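Quick heads-up: it's one chain on its own, the form predicted on its own, in structure tokens.
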Amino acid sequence: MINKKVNSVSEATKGIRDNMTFMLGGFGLSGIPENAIAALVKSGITGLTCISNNAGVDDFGLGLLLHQKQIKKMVSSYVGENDEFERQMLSGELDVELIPQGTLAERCRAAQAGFPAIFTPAGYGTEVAEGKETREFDGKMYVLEHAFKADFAFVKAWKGDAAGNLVFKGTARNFNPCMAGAAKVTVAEVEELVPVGALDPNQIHIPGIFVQRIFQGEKYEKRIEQRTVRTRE
């Protein structure tokens, strides 16, 4: 068995440098890799492009790296709650390719996979479709689209091991698992990093062939973007 496992954050991250693309998992502040995102931020690489679902918000998150001015394109379904995001992208700081999220995380999937492309109907008589090729298959039309291509993925799962079998729970469960293994290096951060073996083989979402490093994370905040209560009645 393949001992995947590095002893920090630093030595997952080994390897970056500017201009790169990177797959970042997580759904608005939902399993993102925080220690890894933190990583990027310290490292102060620039000029990169950033496939992730949305950029969370303003002061945590991919929000970190879009307020140094880090990141220069953002490849997303969504602004989200990022301010910052919303500025620099209608002041043309920032290059935004928006996508249907449905597309997004097929375009993670086939990358995974290894197909280099899908059709897909959404997006078909839109500008999402505006200079791409098009396909009718049983009466229905469908837009050709490629399948990412990225440096780096980096994903949180709740528990791993140290061949890198991941298990996510809730609503973590989210674009980490179509990210894993769609990139040529896999950095996989994990809540709790357990010996081969220690995992129930028919919990695994992710087999470790998807994982090329994984490390045990810190100091998790696991914000909340909104949080509504019932008023006291």
Given for the second form:
Amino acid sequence: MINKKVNSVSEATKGIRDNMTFMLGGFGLSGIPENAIAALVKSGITGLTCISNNAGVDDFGLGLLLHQKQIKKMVSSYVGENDEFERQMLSGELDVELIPQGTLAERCRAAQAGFPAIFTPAGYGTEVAEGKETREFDGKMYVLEHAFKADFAFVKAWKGDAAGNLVFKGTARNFNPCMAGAAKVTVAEVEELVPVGALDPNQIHIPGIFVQRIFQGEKYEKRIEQRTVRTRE
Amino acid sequence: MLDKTGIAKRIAKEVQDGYYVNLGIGIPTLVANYVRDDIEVEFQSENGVLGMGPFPFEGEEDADIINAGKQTITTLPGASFFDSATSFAMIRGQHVDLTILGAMEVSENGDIANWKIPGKMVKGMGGAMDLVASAENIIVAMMHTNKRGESKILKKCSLPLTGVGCVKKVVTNLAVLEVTDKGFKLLERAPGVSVEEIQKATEGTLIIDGDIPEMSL
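Switch from the form predicted on its own to the form predicted together with the partner chain and give that structure.
Now the complete complex, all chains and molecules, led by this one.
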């Protein structure tokens, strides 16, 4: 067993520097690497490019990094829940590349899987495709989208072991498996680090080979953005 | 004239037995409440769940189980969770049978705009561009006019596009329209709405062929 376990979030984030490109898992606030984000905020590094489906909310998730103006550029698909994000984007302080959600996932996966680029129908004929190569296959038009290049991928799983194997829970899985192994260094944080051998090899979602460092997060707030319930009859 | 619930009820009639359906945020989300209960349908949410159930009872919310609108949800027996790449493989690979989404504008050639108002509002396209670029069957749920009374059913969209030539059907508070080679074909009128009122609220080419029935809900 190749041991990927590190003892602290500071050890896990060793090597982060100004102007780096990071991938961060999560959809909304579900499945975000809360402990890594807290460490990035604490580090004070700036000029970051962050690839993440959303940008958190004003006071949580990537919103915390935005508030400190640590992010130079965001690559996301949807930013609707974050007023500070919208303000920085409209004022031009923040460079934003909005891309289709499926394209975001596949550009991560391409980097993980060794594809330099992929063709997707998403965005053809829209401003997303401007300046990009397009090509017809069987009568339908596609846009060439390149694999991401990132320095670190920060992903969050439910359970993991020292070998780096990961198991996710519910829709907190989202972009995390696509980003694992898609950057030079993948840092996985888990709610529970279990002994090696405790996870059933049949049930592992992401094999440890895609992970360089793993640690158990100190705490998880797991905020709910839109608490929606029905009444009991 | 229909309210948002009425639009959702009318669209629910388009959902057929055995369909996998993706519902967008807003009016489309309501459609799930009105699908006939004698058919089998599975709802997909692009953040990674198939087999979505109703909202949870109070106290049973789980931060790890949400829909694409970030609302807490439940799952039904037979449900599955998956990553974002797999989710969009279902969408791009045309495994999802029906996509229902909202729009700011629709044009008579089937273009749709729903993600950006330059200089004013930018929320992002989310999964909408992937959905409209791939789905065989796209129904748009929207109000026929904006708050200023201007038509959103146009000859040509004025806002940045989400997709080109993809919308098949539009259900508004006033009418059911089918996108054809020659423009919007008026299929049904909302209860109490005249053909003249629909014509007046429609900037794009409206094809009125014979008697237009009132929709039943």
